[in-house]
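Shown next as structure tokens: one chain only, the form predicted alone.
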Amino acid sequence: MTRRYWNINLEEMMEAGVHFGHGTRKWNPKMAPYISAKRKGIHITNLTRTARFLSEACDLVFDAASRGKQFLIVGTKNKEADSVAWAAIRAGCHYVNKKWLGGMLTNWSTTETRLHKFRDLRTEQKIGGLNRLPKRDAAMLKRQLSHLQTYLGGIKYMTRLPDIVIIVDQHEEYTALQECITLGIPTICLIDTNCDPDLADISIPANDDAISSIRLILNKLVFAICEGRSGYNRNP
């Protein structure tokens, strides 16, 4: 994998407050080689690590995207909700930003089904089906539409399991990264001090409750994937 330059400032992240732990005394002690100093009673990631690894990230997702490869986008706190949103619509990822449901993946075959209903109540909608329908009728598809909306719209275009999962926080999305691990799909996760580094297959020590932090990660492996994929467009 070739290493490319990403324009990854250490100022930028630090006025991001990347490098904002949680309380010393909630840490995992195997984040100790990513922690660079104690403050006020929190850990201060080493931003020099974080820099390494994001920059090994957007390789990794560049050569992927280069190379057609699929990318699902996973973060379902409130706060990231739009931040996850708008970084996988601008880089043509697909995301879950409100609920994992419990075997998203590794029931494959059962998401497939509720997608194929979600696409035809959607067409449906759109030709006007459902208001030719009983009052009664039509109302509870349409509550079932919103459901779906809700739950599978960032992933509705999806027809088989992602290449890549990225993670926005691995405490939050844990049944997702777990999922991830027995299918032997490749996961980039953000790690705050007190999350284990040794789960994902690129873990990048961070923020992840900050906002700014979560955007500047994003954003640089969103920008990594546009330009894969435009370099995969111009040789198809």
The other form holds:
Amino acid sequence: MTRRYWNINLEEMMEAGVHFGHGTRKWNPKMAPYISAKRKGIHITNLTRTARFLSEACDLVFDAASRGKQFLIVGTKNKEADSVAWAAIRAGCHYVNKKWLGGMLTNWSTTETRLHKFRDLRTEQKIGGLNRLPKRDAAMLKRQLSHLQTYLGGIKYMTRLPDIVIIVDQHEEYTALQECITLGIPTICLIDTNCDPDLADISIPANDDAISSIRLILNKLVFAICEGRSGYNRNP
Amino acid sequence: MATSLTSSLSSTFSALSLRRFSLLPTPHHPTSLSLPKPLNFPSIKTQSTDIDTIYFENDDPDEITTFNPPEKPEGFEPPPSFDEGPQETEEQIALAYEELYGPAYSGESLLGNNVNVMDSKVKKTNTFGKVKKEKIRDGFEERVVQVRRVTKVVKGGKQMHFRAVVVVGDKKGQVGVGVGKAKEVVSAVQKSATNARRNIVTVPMTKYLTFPHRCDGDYGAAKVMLRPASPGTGVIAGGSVRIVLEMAGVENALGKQLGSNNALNNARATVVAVQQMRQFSEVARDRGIPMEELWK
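Alternative state: the form predicted in complex with the partner chain, after the form predicted alone:
The complete assembly is shown below, putting the previous chain first.
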């Protein structure tokens, strides 16, 4: 696999605050190799390693996208929800914005049933079938539709299980990570100082609290996906 | 090198099975194109006047101290961040997605594809009341070891369920044991068959369709002893052990249930015993000695 240039600047990462970790008391000792210092009760991650892992992750993602694999980005914290959605739309990947429903991947057959219902409701809405029902039924169906839109809106184009899953905060999305592990799906995860680096396949030690750091890393990954996809479209 | 990790990852994509990879920090060999100012935190230690900062000792000799990305290609401009740049309208977004994935579950189609493309996945409900029994798929044969009626006592009375233990195997060395519970026998058998298909093991067999060596396995209170036999013996074992061995395709073996007689636990114990067996060629390869040494 060729290593490409991904415009990863250590100065840029420091500006975005990627090197800040969580408080000292909350750390996971398995993260010791990736922590370089401790300042004012906060762990500081080693940015050279972060840059290294980030470029490896970008290479992997570029390679997978050029083979036409499907991605899924998971990020459910309130602050990041919007950026996750925009990033995924820009890259053309599926995403999970709001709560990750338990069993979304391991219980894929049930999720498919919900997606079918979502699709039927959408078609009904488009052809105006909701206006012919009495008001109460129409209101119920509209509510169901909005629920399905918030939870499943990002995966409505997903026909089968994704090939790579990108998780934004390991602590928060622990269920999603466990599901991918049971199914054997490779994962790329943003690790903070209180997370376990051995769970994901590629873990990028970074700050998961600041939006700027998440945006920076998502930018790089999305860029890699776009590049890979454009290569794929020419040679399928 | 980084290429070893990422090449192994790319090779797994070409294979259908996805294994888990271990995360090892690959040793990095600094090239001549190193950054002018490598960020080595220990060297900054002496210049720092911040007494609150405590630096960790990096003990790993193979650690990555410099980050050497490949060279910047000429004329490279950083792409716009995803929230700057023109916001795409919903139509454009839907169009882009549909080009990639087809209309899937979106309910609308801008490129003229069939909206109901995912309907073939839905199992058509039979117009008759009874569901047709599914044919044997994947070449695996199922055999029911035991069906029991189990009871849960609640305030209103007793609730009955059926628990089925099923052994699934092709007769070529793959077996699996599964359990399933349901309110009806048939659905319990189906559930246990799906469960069995998830935990399949391979049985190491010699060319005379028997084991390479004797082995004991235990699960819970059930202890099972398995012993190879010469061709023409057949499977001489009782109950669930016999069923597991038959579905694996083993023709000649001896087996004895030494502990409890519980069917499910004995089936699981034979699976455990079979997993511990090794072929002679494997052992010789791992130990690095020729096979003749093993028979001395």
